[in-house]
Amino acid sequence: MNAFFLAFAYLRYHWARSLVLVLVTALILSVPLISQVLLNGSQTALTERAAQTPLVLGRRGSQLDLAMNALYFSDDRAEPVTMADADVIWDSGLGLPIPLNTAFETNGARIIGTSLEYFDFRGLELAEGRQMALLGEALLGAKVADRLGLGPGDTVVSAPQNLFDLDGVYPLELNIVGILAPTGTADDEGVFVDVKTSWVIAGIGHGHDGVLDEAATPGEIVASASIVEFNRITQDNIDSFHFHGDPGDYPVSAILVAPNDARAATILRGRYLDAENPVQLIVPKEVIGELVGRIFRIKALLDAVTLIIGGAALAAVALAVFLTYRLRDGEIRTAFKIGARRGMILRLLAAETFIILCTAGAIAFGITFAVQSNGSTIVAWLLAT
């Protein structure tokens, strides 16, 4: 217990030093433990949000890419599809197609335009306010609630997802109308709002006011030069708003498909195995499992660099602690003199060493549970970028 006694108030006489063996031994603990905690969430993240999802139609090309950016709203997006596509599968009978378009963004948040099936089919429920009802009215996932401090009755404005795609994109004005319960998952990211909204963004539905030149003569109807489009959508011009071209060739990014059974599911994928034809249908559950088997077997690779240098850096501090010993040389010949045996000095270094050792331990485990405890947030982020 002396030594113990000492060996605290040596440490706490020398706190600078301390410190800096006490975090360094602390990040080189919780290096390997942060990794494995991370990995295994993105492994439960990646595969649970899969196994969810029976199929996802889309623009042949990455399949990747586009289970990435249908289940986790990704930057990475392919070509768009089309609502005739969407109509194929609503015509078949065979599932039901969820159109998701995530070409916005909103301060750093991906807008979501689809239908209130999506709700349904993610179990998504609401903590405040009101499911969306009109055109122009957004639901926000709770992390994005959360980290902008809005609620029901604020608004947002949407942007387009980089400054250099501007062509018919006009800035909308959402109202916020619901608060999303969280989930843990990507959903909890996201601005939802109807696919028709998203459309209203891309330039394709837009409102007019002014249409009619008032110098007009009675009987006759002149359009008048300064129409203005509307950058938000109220009640006195709802109305107003409607869409130009045929509705077949609206653009979505992906289609979520819910086969009624496994039937169905076989039947709908042998309808786009023809790799002429432009769209594809993926089983995100299969195409997410090749991405956890590399993540696994670079894993291997990342554990025994992580052992290596861990190694390394564990003998470098080993190192600081012998050369501080040595330099404390004449302390221990002024202990030995004042009657202190061998077996107490080691006492001594010994306790100092566990103190450091405990301590460093203790904070990396604390780093470690502060990581855990948050990381869906951190795998969700990840996967989104």
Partner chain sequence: MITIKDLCFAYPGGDFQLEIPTLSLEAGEKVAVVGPSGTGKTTLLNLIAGITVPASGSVFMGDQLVSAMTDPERRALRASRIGFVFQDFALLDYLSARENILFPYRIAAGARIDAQARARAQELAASCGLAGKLDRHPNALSQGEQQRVALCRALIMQPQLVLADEATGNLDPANKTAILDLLFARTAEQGATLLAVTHDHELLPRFDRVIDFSAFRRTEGPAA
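Take the protein just shown as the form predicted alone and give its structure as the form predicted in complex with the partner chain.
FYI, this one's just the chain on its own, none of its partners or other molecules.
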């Protein structure tokens, strides 16, 4: 007890030095723990969601970018495919196509234009409000709703892609009608709208007041030069919303495909094997499996680097502790002269080291626990960016 009393008194009096030693040691201990926690979380999140997504259709290119965009709504978007590609799947009768249009954002959250089948496909349930039914309506993922403090009856405005995009993406005010129950997946971070609403944001569909100039002379048809486009879809103006062009050409970022069975999945995969085909059909489980394999190969390297850096940092801490003991040589000599037992001096030094290590360990454990508690959020954020 005397050793601990003296050690604690010393550490408390020299609090700045003690704090630095404790924090450095805590960081050395927590970095490998945190990386392990996040890697395990990432592996679980990646493989689980990939396993629940049999096939993804998208523009030929990076399979990983396509998988990450379709599964985690990441920023890595390839050129879009079209609704005609979804129709091909539908017409084959081999599976259900679920479009995903992830081109837009609002308040830092991804807007996901999709169909109602998506919610059944992912097993998403409503925590509040109702399912979206009309153009311009949105459902918020649990974490987005929590972060923005919004609920049914509120609105969010889509972010313009470019301030100078005069003929394209105008901000559209979306009516929030429901909040999804938390799932611990990327869906918690999304704002879901009908795919047609995403096309309105894209400027493919729009609503405006009357084109005809009512002040024109009776009998004459004069178009008004001051057409007002609606930036919010309401009961009053919803009928004025319409789309231009061929629906088959409307873009989607990716198409989730739920095949009827394994045989249908095999047939579908066979149809997109041709390298000349601008569209590819990937199996996310395989793509993500390869990624996880790479991550763990990198992790082995990271572990080695962490070990070396950690060892070097611990050596630096040990040197600092050793130099402190040298600085305390006078104190130790005094203690020796007035009769301190050899074991007492050793216990005093050991008690200090023990207190530093225990405090650092507790902090490292606390940080790791905090990271683990918010692991799904951190992993979802890491995967989406």
